[in-house]
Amino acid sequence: MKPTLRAVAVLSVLSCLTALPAAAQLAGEPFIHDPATITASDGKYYTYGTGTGSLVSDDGWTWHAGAERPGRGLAPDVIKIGDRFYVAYAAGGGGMNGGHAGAIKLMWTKSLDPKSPEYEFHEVGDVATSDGVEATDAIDPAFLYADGRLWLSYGTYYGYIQLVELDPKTGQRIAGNQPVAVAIDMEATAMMYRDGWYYLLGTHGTCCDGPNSSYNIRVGRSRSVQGPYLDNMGIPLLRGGGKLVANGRGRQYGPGHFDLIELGDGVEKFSMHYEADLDRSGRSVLAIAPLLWKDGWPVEGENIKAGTFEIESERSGFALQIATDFVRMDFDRRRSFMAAPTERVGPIPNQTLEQDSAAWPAGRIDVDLGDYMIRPHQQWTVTPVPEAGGVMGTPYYKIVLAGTDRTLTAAANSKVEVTPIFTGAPEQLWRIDQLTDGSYRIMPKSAPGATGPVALMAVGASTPALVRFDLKSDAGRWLFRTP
């Protein structure tokens, strides 16, 4: 399975950008509820959702309202097989007018965006219903595209979540498939498969109450596409078990409708909304997160915040710093060892910026690799750069000395530098993905004369330089550590 895949905010928001999870802090207006899998078409991505709902966006950071969704209904999902755009969403159930007989219509279409002359969508029919008096509800629908053979997961915590499979050339139910029920106690499911399991996502808590919402994300796998899916614990989801994803942090809960968005290179990410986003009136927004994978179980991981850090590499276990002439602090080396035990001890506080800047050339200066001392040329600064867009869920950051203006950038030959100023170059707006394993890739927005992507990669124990990232080699990785 590989799913596909999510103006400017307001003055109060951005202001804050430096203080709050990027994850939470896309751009624009990003408001949803019931988020679609975020899908490509036509150079853009989009997602829809409940009713009207829908957004587009260029670059995966900043988003604008779509254009409307036929069939409007509830909480959609896409996914795209051969040359064609799957919709499924959902007419009635849900509790809605009080009941919970409902149906999942699917459609589908060449292309999403409404100025492509193939944007036309094509009525397949109903592909699951519920008549209000069965244990189910045909509801939130998700698909799942696995070795050829296309799944259809829906329900809600009215009853059971069923899986049913779809013709995958026509989207139409296979003749005879019977609905299997898979899970209990959740809504809003989606699909995955890896390395030979497949995974059950759903939203776990209450919704539709804003800042009182509970919504999380759990989830259980199996070897089989029909079950039993167990959780971490061995509790099956039929019995209400789940392992937790995501749940809410900060100012922004209530996390549901997860989708998976793979962007290749060992960096995965996933959609959902929040609930409530205290900083945006409590509105329920789209959010993008890293997704992590430990000991077989997908877990969310986290966007760097603004701070200062030493960014270690996973290879030697070096720090980046510039290159200059090491600064010893004054020191009788004799003390280490030789001093009385019951000699009073005290604090030695840490070099300086003046102390270790004062040979500092004025300026270009190289960057390397060296032992990690805690010395202000290896600690740098992290921020997201307003208006300066973004990618895939994550801002630009620009990443200095700290407490300087000396600015980390992309410099021709594959070299990396620390230019004397920041000012907004391309070249000195970084994109930094979270990879499955937890570490971090650094990519450079633009490097001179490069022709392809490139990322920071430590090239040799000592010498970092911008080269095609390689997901086998652990010279690509970083770990952003709080000094």
Given for the second form:
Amino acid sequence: MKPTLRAVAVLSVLSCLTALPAAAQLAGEPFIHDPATITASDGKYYTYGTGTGSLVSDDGWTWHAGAERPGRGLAPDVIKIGDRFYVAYAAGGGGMNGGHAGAIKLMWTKSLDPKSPEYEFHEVGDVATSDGVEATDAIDPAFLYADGRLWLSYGTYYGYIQLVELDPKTGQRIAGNQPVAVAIDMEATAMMYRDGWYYLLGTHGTCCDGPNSSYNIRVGRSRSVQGPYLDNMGIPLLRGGGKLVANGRGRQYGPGHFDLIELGDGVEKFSMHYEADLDRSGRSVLAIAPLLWKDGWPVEGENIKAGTFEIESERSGFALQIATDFVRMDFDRRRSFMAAPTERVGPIPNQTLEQDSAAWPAGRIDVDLGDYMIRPHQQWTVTPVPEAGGVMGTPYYKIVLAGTDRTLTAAANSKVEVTPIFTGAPEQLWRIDQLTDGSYRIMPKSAPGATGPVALMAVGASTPALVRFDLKSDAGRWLFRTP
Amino acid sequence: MRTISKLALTVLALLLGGTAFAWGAESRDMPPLDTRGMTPFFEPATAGPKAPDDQGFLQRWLLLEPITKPNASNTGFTGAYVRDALAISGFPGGTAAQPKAGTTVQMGGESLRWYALDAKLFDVKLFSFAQGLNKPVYGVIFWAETMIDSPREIRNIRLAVGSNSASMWWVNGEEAAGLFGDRRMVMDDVVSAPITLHKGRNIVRGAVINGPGFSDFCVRFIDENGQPVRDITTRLD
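Switching forms now, from the form predicted alone to the form predicted in complex with the partner chain, please provide the structure.
First the chain shown before, then all remaining chains and molecules of the complex.
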């Protein structure tokens, strides 16, 4: 089933905010369990899952079956080092029925595209095992490549999460390396390295029971890759600790199996699966969410939901607006200041769209930035357009002045303007990615005359333009605030 | 005064063996490389008192072999179910019983033995206890008891418990904590209302139920500042 977009109710600017359910996660048929790290190869994105579950995508938004992986088995992971894609997966283990005797198997290929002449898997062999009695379960492998060293975590609720070191040149276990326990009672671990901290993420709770699954993603961190990993309360992951990163939301239940997606320019996302997407018959689906960082901890972000917002520049604090003449609101200043405390009070309406728009020209209008005055020409209705596709976990959006068809549009010469109607042209489709600090980057799908990707930037305190994004500047960071 | 049976100690010594293990790294939470059965996580309790560990966790316990209680999923561990399945009135041998290591008790059609053990880590790995005895590890109920000797009356302390999965806990016969639902063990997960430890002898009892999980628990007392209470001892005789 394709994601559905509910019609946006046009509300009076008096109430302004249009709160609608989020668009369903990802388009296509993103059915998978235990997805591996999403990996680019030969112009496409790939992820492998348990068994034969594998997905491929051209853009990271629409996913289809079609990738192939030998070995089947459980919960694979993928990492690219040099010209090799290493693929790890588990054979055996994983539960009461199958027991806990398992093996992490490794193989490599130079392409993930089955049509590529370099698509050829080479077996490396077993890099970790469990005998079914010891308190660990050799499934759910996850790679970390940091400072030239390759690590592999694995394990489940059955005892300890273990960490071993591999040779990045061969994928084989480093000679003499012994597993180190880094956590208890987790599943589907993943690791990250950032600013001198190693992060161990994993899934708490129970899987595989649809909307009754209690899966949720947790994290601890350590200055040493071998731990001890502590959560935000100082509780070791070896004592059951773990700070929440993601839990179920809306119609999607039981997130698990975190993997990092680094897109550059301050955009980080993560993939996971939901145990149950109730908009897709409760099936397990791939999902992608923004990853934020707060006080040194990873936090789940959020795609912009359909609604009406002030779009505020982090540079100047000014609001994105159409460049029209300011319209005063009728107001008795003298009475306001001189009224006795006991005089009756009552509500005064906000300025209406009709009052504000009386002198607006019918055609295109320039866009600038100004003090936010709670005026209709500063309030934007943002709506996902999933039928237009998307980019890595986020759909394209249209942005119109609330209560109108006047549409934010990329124009020539790096300008941005409002045009009378939404046509679905790529200049009117906007990619809105949440940055790691929680603000958003806004990019047109296409900008006339642009020679590369451009983003909406406050090139002056009051002047927006479509130029190259600069991660180091607040000029390209935007907040979507309740109007 | 209760004594640990020599037979029980002999049986335990045979079960636990004397294997030396190489530890993976310097950490009080780190398991040995070989984690099979009881040996890595338990040793026979000795006679006399044992202080809590440096973070106040109680490590000396009488553990009863697991009672078979099939549960395919832990999602059914509601408060009502757990209170019924783990009612203190169901304490093996009756609430007035004074279990001793090496003695057995009839539970349903099963004859189950009490063991006096010291946990080597902060938590009591019931799964490994059962595994080491070749007893069922899934779909089980475990009962536990320890006696606390306090040199003074201690008011306003709290029993802090973590368990996998659900559990019930009593101090001197009064319910102190209930952990319901599909729980995983995390230290200080559920903390009791303020309670008082008497000067002298106190008794802590607990029961843990699990379906397909890796059963364990950890218990300590914390004071009004959240700090571990360490000037107490546990003993089983």
